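Presented below, as structure tokens, is a lone chain in the form predicted alone.
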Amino acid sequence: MTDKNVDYIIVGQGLAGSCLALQLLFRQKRVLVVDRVREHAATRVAAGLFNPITGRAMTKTWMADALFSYLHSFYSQAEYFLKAKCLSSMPLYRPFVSIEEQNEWMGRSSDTDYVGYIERLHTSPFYAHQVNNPFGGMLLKQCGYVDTVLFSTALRDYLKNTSALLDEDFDEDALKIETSGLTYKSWQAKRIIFCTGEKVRTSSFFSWLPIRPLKGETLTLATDEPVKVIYNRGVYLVPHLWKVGATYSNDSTPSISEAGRQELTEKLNNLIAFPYDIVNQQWGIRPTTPDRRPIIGPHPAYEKIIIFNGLGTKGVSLAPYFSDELTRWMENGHPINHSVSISRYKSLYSKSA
């Protein structure tokens, strides 16, 4: 691409700013993206899991049933538009903690709201030569993993080929608003869409807004044992990738810690029976919410000016959904679900004015 007019710049190219990006193309519309690579941002460290069945509580995670259904589509067609296979659908199983919960999901198991997520219930242990699960356990579908790492590789080299990427640093002095869109440097287009993860702190624009970085730090591991599921209670442990996560802290110190790969490991040593070897431990910043709801919509000042964030620990499948829903909006006025709307912190901004 060498006109200088696009329709959209979008900042940063993680998980929102790459499916953003990628909405934006399947549609044609022409885009630029400004980003350098950081070693630890979410998108390279996270395994890339997705599970509509989720936390302490097993509860059916926030829109799972439209954010499931649509997360299989987009990143299919992902994968034939970059040309590259980063999608793995594959089941999970949980193990049961006690003879209570096991009973407690006898019965929610033929409940409408999760019957589309359960595989089998197993009130014996099953896979145990595996895993440790004397209470049996729950395996569910509609779940696997994106290889982020692949995923974003792929679309940047696209965007390279295509002469849609600056591989920089944004510059803020450099945007210019106007009247009939904006500038940034020597590039037109009618908007701009920061998709910056916890950096959008620094931004003179959106550093107003609620968005707190949580670290986590994850394993990756080497074994000689067959594993065709996820599994998952207490930490995960995605096959293939061999990634095994993750911590949540508020520490935002830059590396990597002794508590955190104890802590992963006693987590793992109660999850599964089978031997390994770590052989790499990795941290990265989310971005997070108070109601751990993305963020979408323009600034309240700057109509031109928009925000993609916030999709703290589960940016795999509310990255797809989301950028739709924030791209039929820049293209056909549809409104924005309040529950993800930047309005829903407006009163914020009128403070920090």
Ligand SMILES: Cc1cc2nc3c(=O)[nH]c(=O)nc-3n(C[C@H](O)[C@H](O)[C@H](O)COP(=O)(O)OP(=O)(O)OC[C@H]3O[C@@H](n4cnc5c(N)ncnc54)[C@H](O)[C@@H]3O)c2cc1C
Given for the second form:
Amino acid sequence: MTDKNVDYIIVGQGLAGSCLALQLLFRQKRVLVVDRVREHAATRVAAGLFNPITGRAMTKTWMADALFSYLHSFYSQAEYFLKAKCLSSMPLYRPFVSIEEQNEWMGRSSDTDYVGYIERLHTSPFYAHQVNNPFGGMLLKQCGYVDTVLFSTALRDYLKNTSALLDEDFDEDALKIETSGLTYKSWQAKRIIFCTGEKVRTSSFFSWLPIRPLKGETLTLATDEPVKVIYNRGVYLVPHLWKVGATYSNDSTPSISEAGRQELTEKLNNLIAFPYDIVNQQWGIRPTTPDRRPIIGPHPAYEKIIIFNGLGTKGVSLAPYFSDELTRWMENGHPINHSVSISRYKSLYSKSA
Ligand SMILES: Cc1cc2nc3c(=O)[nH]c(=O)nc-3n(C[C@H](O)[C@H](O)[C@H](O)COP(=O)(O)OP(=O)(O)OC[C@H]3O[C@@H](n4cnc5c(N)ncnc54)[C@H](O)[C@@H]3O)c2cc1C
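How about the form predicted in complex with the ligand, since we already have the form predicted alone?
Full complex below, order starting with the chain above.
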């Protein structure tokens, strides 16, 4: 791109910035992305898992019906656009821990809320050569993983090849807000969207938002075992990427930890029954919010300055749908749902101003 007039500047190219950039490119908008790769950004270390039934209580995740049907079409379109295979649909097997749990799920499996997500319930051990499941378990559908490194790298290459990437740290002092638009260095744009993950804490525009860092660690395994499903109980094991995760820790020491490795190994050994070697351990920081909802929308004082953040522990399933919601607001004035709108935190801005 030699023309330095774009529609949008996006700062940060993790899952949030990547999905948003694609939404805009799909609509033939001109974008400039400013991003410097950080090894420990959440998107660089995520296992990429998506699973509509989660948590200790195994309940359907927030907005699962809308998010999961949208996710498949979005990543498929992204694969076609980027010519990169990033999405793998794959069932997830979750062993039961007791007869009581097995009975509970026998009941729940006919519940209309869950019917679309349960492939099969096993009341006796299944895949027993690979997984410890004395009470059987359940096989969930609409699950899988996105190779988040491949996805963001493929888009980065596309942006580089079209001269739409500035591989640098964003310099806030070089941003000028004008009546007709914005100028960043020699670039002009109508709007700028900050998708900087947990680094939002250092932003002079958005540091007042309650986005909290939550450290996580993963292990990468080497094994010859031909695993064909994602195993999940206490930890998850994503085949092919061979990622095991994740820990959740408020200790933000910038390094991997022995405690993290031990926790993951113990949980993994309870789950699986085949040999493996640990070949890597990684850490990264998730950008979380108190109500576990993303934050999208314009700055209270500067409507051309926008945020897309707060993807927390579920960026893979949240980023496609909410990048679409944000794009529809920016392009067509379609209202942003209050539960994800930045406006729900407006009082914090007034207090900080
Ligand atoms: C260990 C771990 C495991 C996870 N596993 C999963 C999983 O299995 N499934 C799932 O859905 N989610 C998972 N997540 C969560 C998921 O990774 C996040 O929700 C998501 O990646 C957040 O994306 P983001 O774009 O908001 O932030 P980030 O990934 O942090 O990206 C922000 C980008 O902005 C750039 N940036 C920041 N500041 C600047 C600046 N000033 N100038 C230029 N560039 C800047 C950074 O370098 C980075 O590239 C996991 C997270 C962790 C830590």
